[in-house]
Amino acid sequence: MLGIIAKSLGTGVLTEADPFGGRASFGFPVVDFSRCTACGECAQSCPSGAIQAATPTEGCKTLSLSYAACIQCRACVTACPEKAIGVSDGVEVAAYTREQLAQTASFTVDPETGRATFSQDAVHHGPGLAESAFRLRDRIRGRLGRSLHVRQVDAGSCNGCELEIAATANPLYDLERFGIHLVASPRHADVLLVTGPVTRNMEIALRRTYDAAPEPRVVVAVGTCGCSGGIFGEGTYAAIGGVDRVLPVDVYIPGCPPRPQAILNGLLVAMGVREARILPSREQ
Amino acid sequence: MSNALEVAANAVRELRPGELVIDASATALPGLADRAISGLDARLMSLFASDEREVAGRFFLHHVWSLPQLKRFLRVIAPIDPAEPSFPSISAKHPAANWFEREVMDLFGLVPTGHPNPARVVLHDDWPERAWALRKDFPAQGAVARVPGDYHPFRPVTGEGVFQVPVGPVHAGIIEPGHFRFGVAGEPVLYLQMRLFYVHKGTEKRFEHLPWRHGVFLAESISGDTVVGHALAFAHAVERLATVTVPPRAQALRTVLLELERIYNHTADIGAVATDVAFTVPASRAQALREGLLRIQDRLFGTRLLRGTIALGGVRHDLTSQGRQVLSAHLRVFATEFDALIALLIDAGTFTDRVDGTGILTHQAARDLGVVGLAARASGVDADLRRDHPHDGYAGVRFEVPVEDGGDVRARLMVRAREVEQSLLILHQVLDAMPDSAIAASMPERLPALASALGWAEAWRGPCTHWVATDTRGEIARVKVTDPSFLNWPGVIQAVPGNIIPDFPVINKSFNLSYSGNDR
């Protein structure tokens, strides 16, 4: 009993004061438009179908990053000639809706030479984050205070999204600082922490979850299989895909699986308390 | 060889390396499974179907045998006819069959006549009849219309005070999902039942319809804390079957990532059977050194469950001589507070009280079931792919397959204890000898027409095999994968009984298993 005692005080503290702004030396990958020829490589090398290459009308291609597909496989870094897409270090990635985490650029094609030019900003689609994180506080409005009690549901993951979140739970990030508690039961809960792709065989057992937690229950996807299916794709004979085909989703975190800082992150953000941000910074 | 089998000489085929190959009839599938078992101390390693209906115009049946006395697999292969889908059952006798049988009739509508329980273990209730999604015209995309039924009744329980208690799903802590049934007296369990497949994500039909070159990234997520053991099992297929040479410090660097997965993964689990008997200051140690080597993997390899390592070829990223050197000085701390933990948890009555004769899974029944890695060494069966079917830089290192008779909870601790050490053990030894080479060999543009190839790796959990095969084209036509928790969850149904359900949790966390490599 005794050297259990001198043990802990031995060990003293390991929480970190600050567990955001760490750097990662992989986050996502950053498409530098300007250098970019839409020639494909990337969308050829990508395993998940992240980065999609078109043609939607003669002389004209457009190129399509999202983040929700991501799996951080880095295949598209390497495959690119033109050295275009680089890597960024910041790893607290969510948004409010899938289509936030998406980008397309549009290039023009020169019929002479059949050089693609880029001609149009990465544009993102759905409403702003700024009127998405509105919306979501108009919701919860002074319902959950600042405790958070989340519930969380494997529907299909492959585990590895279930050892980040429980990493959060450790003593180097410890999450209940934040006032954000795991429990038991989604009857105690404000937010379900779901996982993906969603299984045929999980469909119903998640949706008696979410009718089983009191309103307003708030939905948070983590992972790349949680926001689109991930590499497991959407609509086959198993896989239903993303959360947000079962459930209404509020707050998307991407990665495969993403950092138990991104975790808390988006965490905070269904919260409230922290921005939602999503083109990570770019390194080089 | 030929003379434990009762085969004639030539009917042997070595395939590969350490791979043989028997052709035999349907018919002759038990006789051969009994003389493996009697004479050459056989273990199945898988057992399933292939759909070769386009190309050879029948399905075809597998038994995968480990020899470890050969160092060699045997796969012994039957064709089944299309106008005759069944095959002879070999679950009566040999229980490690039983799930493996029954998922070949859920996916390929293959018949296992003879089976003492045919009913279905991978489809749910409302799954329709004659759909079988691994068949070659079963649609790769496409949602299956849920049909109301009752294919999977659990056996009720009656008498004086027995209940049931009903649990999952959706469980409790963060884990995967599953439903179990306990029959109770009391607090001790009768017996216990599952329903597994929850999870079940399609991993094998989407192989098919990836690239070969990404099947990798598909094998990474079969089960998240087995992100090399799956990525080797299935890089190994592949580099066999375009027969391509790892090179020697790509085979190092493997060795090196496949020992951190083990020594992460054996701290946090315990650290989790110190959490489920609330014995809080170990289990923090234990998370905290799980997240300090979490975070040197992340700092040398830009990944912290070391996704994206392995390469089909070799490996990924190379080690400098600056990281080798940072990533031993960390294992020596990590090796002193390692062993602070342990004593911790040893010396403690409080502990060894929850863990000592707790969820015995005797040898019998390791040996009956087909247990496989850390769960079948706690119960005396002495087995292990990296010392009995070398891979990577295995042949080349010392080290010792710790083994312990007791099949309880603190058997299935202390097997992870000695094997963390034993894993220090080999890491100093690659570290400080590594040779210098490329760290990836170059595949070929194609892989060959119509072939396949077995490939294995021993990871923490216990064996994860994968076999691959190609089409006429050089895609992937099929890719089975075996994780050890398919073959494990037949043992913790047999070490639960007799328990109290409070003693359930650390039961199911000793074994540790996987669900979503269990259901893929």
Given for the second form:
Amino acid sequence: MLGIIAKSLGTGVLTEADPFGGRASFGFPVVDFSRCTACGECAQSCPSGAIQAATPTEGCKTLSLSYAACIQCRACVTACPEKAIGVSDGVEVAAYTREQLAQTASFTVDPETGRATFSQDAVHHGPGLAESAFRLRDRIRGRLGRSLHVRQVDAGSCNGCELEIAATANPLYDLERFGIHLVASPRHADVLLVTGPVTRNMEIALRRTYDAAPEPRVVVAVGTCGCSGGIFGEGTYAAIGGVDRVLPVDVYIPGCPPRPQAILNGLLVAMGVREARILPSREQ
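Based on the form predicted together with the partner chain presented above, generate the structure block for the form predicted on its own.
Just the single chain follows, nothing else.
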């Protein structure tokens, strides 16, 4: 016993004081649209359809990127001949809507050379991620003394997200210091943390779990599959798709799988959403 205590004292404190201050070991692609020529090589290399190129009208091209469908394989980074795609290291990527995770840019095609040049700023549907992160930090501030009970539901994932969720409870990230606790029953839960594309066999179980959770319940979709169906797609013979095809989703945490810091950030966002529902007058 004394040996264990001595070893613990020698190890010291491992918990990250600021889990969001570090850099993600692998992140999402970031397109420098000013250098992009909309050649479409990145879209052709993307296995999940997160990047899509289109020609809506003659002389005009568009390129869109959705983090909701991105599996962070970096195939687009390698495929880009202009080296216009880099990789971010941010972990505060949680969003309120699936559309917020997407951006689209327009390009004008030179009729003589056929080369496309960037013409318009990227169109963000809803607040951008940076603006959202600022709002979330402001909302989170002062609320960390509250508690949040979380019921995790695997709706058909590969268990990659489950491994990262388990990592949030280790001594390094220590989610319980934020007042966040994992519970065994949805009847005790404030938040449903749902992973994986919703398989057809899990649809009824997921709906019943949602119905069993007391109001005001918050649903968080975790991972690329939870956000958009991922590489499994939507409306297939085995999978319905993203969680929002079955339940109303309040927070999206993209990534394949999302890092523990990103999951922690998303849970703190969910805490803010729940507080806003309980005390709507304070949020106005």
